[in-house]
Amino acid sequence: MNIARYKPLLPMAIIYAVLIVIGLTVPGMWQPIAYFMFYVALGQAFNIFLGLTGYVDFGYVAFLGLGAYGMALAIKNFGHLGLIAIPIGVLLALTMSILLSLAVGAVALRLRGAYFAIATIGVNEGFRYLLEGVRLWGGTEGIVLSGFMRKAFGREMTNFLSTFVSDVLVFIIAFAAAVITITILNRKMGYALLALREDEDAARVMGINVTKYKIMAFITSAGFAGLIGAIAWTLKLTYVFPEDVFNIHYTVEAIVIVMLGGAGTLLGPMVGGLLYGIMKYYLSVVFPGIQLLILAPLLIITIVAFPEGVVGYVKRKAQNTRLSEYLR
């Protein structure tokens, strides 16, 4: 393995370490940093498909929602086994999100561009109305886990899981998604996806199995979305309601984060997630009620100023310098 190709992970690891130190040492900062990291992890996971293929999946939040339900079902049904219910929930979340991605990908990935986006836009809404209509997994009432968790794990452990362990696991998920991204970029799959993103027809003519690589990226991205749903949603919030967890605005936020930081770059989702999370959080504190009116023009100005994303701009400026070794 060529270690030099993994150098861009170094600045990311340093930034995560700084965030953890700030969160642990500055009173009242742990939860805001956990909030920012949710967006970083979401962007990092979404970037594996959008950034590397150029395809926009508007139904992406459905994978997050199923992951959240996977963890909720595991805690509800296996809570009597104690903390073993958590890894069972992680496996169930992964399985459910990957199975859905296989079903959606087998149909939707035969389409391209706007047709693919249209085909996926109803996936999350379809699942939401299915759950509510047939009253599956609690229907509109969802699954409330606080009582189950206190009974299964104890009050102190439940608080520890939802206020600290879940946040640390989100850091790990975000970093793991980055490691997978750079591994893909450094391998044959990364070059194939790059060719696909630039010109799918030309890539196919050159003998690249574009369908195989699109499905691989789709499943990988969906699996990480399932993990985020299980950990950052269910384990942290201790409830799952279909109207919340299948809300399309999380997909829109993921698109904004990836475009803000730089689609297809390794560091872009981290930068985009931090920028978006910090702006959204502090605007809601300083200008409650009108924060979105201020956030929207700020995002537009940023994207107009950096059309390739912030990291894409910095990469271009840093070409032929030693800094470029750490930017990707």
Contents of the next structure:
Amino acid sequence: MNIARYKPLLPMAIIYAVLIVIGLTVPGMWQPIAYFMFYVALGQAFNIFLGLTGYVDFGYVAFLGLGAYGMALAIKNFGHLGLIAIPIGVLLALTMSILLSLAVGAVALRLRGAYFAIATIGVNEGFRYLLEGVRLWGGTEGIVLSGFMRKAFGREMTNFLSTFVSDVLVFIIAFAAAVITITILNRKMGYALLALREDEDAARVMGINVTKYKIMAFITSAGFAGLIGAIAWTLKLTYVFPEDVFNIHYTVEAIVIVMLGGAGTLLGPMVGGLLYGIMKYYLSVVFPGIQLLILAPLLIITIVAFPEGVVGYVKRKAQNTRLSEYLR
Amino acid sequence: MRKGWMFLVAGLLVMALLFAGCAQQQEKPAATPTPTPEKTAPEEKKEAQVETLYFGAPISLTGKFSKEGQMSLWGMQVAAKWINEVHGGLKVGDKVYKVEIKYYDDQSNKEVVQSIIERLAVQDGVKFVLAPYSSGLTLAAAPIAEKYGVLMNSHGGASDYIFEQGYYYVVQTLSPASKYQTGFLDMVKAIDPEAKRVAMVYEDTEFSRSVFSAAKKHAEELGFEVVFDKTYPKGVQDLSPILNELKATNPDIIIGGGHFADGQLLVSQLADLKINVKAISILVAPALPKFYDALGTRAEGIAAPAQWEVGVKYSPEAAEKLGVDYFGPTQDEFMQMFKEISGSDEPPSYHAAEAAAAVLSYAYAIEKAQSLDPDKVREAMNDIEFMCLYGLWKIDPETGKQVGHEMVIIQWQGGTKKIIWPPEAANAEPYYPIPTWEEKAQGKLAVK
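What would you give as the form predicted together with its partner chain, now that the form predicted on its own is on the page?
Complete assembly follows, chain above in first position.
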């Protein structure tokens, strides 16, 4: 293993450390930072698929939703065993989202470009209507856990879990997704995905098993989405409603974040997530009511100014300098 | 080309700095909005000093609840204006506080709500928060409010389950979902003890389900017989199969609905299938003026529950009769102040009235408790009962759920929306039984 190739993780670790320090020391900044990190983690996870393969999955939030339900079901059913319910929930969330990604991937990944995007939109909506129609897992009434968690884990513990532990775990998920991204980039899989992103037919002709690598990236990305759903949704908000969690809005936000930061780069989702989260938060605090009118042009300007994303642009500028080792 | 980009980057940076600057500037004056009286009041000055007390609010000014959010904000501002200008500020000890609403836009978004609650509680030092609009957002905000020990008063979260989770600091001002259709059943029982058979047909959503499971229980307690109980999915296009089934059960009254579109469809298909009953109450749809625009005379006699309605009769006299205090602007004052604050001719919706009531309940409780400590105010809330333009206010001490306020029932009579129940709020008699569809088709109105 070549340590030098993991150098780009360093600036990321530093930024996360700074964010954690700000969150812990500046009063009132912990939740906003947790909120920025939700976007960073979402972008980082989505980037593994969208960024590396160039395929746009419009049903991405379905994995997040399923992960959220995995955690909710685990707490509901194993809450009486104590905190062990949470690792069970994490496992369940992973399993459920990966199983769904296998099913979706096996069918939809045979399609390309726009056809893939169209096929995936259905997954999310379909899932929501399935839950509501079959009255599965509480149906439209969802699963509300706050009271139950307070009884099972105690009031203090529940507060601690949903206002601190879940936020720290989101940092860990975001970082883990980054480590996986750079590992993929450094391996044969990364080169295979690069080839397939640039020209799928050419890659196939060169003897690359494109379907295999696409599915691998898809499953990894979906697994992380499931974890985000379990931690940043269920554990943090302590309830799940199908209508809220299977909301295509989050997919769109994830796409914006990845594009903003630079699709396929390692640091892109972090930069994109932070930019997006910070703009959204401060605009709503400073200009309540008209912030979307400001946010939209800002996003457009950023995308026009940096067609390859902020990180893509900086990377190109920094080519052949010492800085380039730290940018990926 | 390159230069152009550099300018854009520079521009973005400047804007970012600007925002950061604005944000910080905002923080400074707000850092101690609820100063502890002992520390800040100089010993020499004994006369009443005016200080500002902030009530914090995440408001949905954008996103799917933007309409409701804007109305609630106006309602809160009207209540604050009344407290400051008519009531003369909040008197706590020998100090007088002016009330101001400190709000941020939550974008109807859960993640933003949590950050904003923390910001209000920590950076702005707010002790009294008005909950965000909708049950989901209120539930998302509750753990954060509980963590910082700030009171949160729900004016737009009707679901009962919020108050079944054991949150001590969360109280409710509007009627919970479980009471939406119970007033109508009480009314029918009072007018016509002969009506026994109730049919329920409603949308399969979390909200409607909690409304109708409580309605069913209440109906059975009152001695009604629930002969039909079915849901239809959201976004339904045709209700005739389910309504044919309903017709076969031969009900005396029908309660149902969910949102606007399905409520309207329900009434028009009841008309098509000529299902005649003595009274009909539909959630949400009939309370909106466009319901009558869409259905014309077919809407005659259709009733709906509403949290509040322009024209209700809650007044200082009504309060005196019940032996409780009246606090806040009268209906006329409210309408006028609302016009001044909103700057438009749009009449206030119930969202404005319930938000105003939430602010008034804080003010009333703070004066009763003679303290700005959230724990003491919460305790005082357990014992208070008062009336305002929105109706009665009283909570269940255990859960914080609203038990005093009653839903008003409206009925379309001769093309206008009349309030028919409860008697202390009504401005018209109930029209019962309602005209049949055949009579309505010939132009008969629900007017005596």
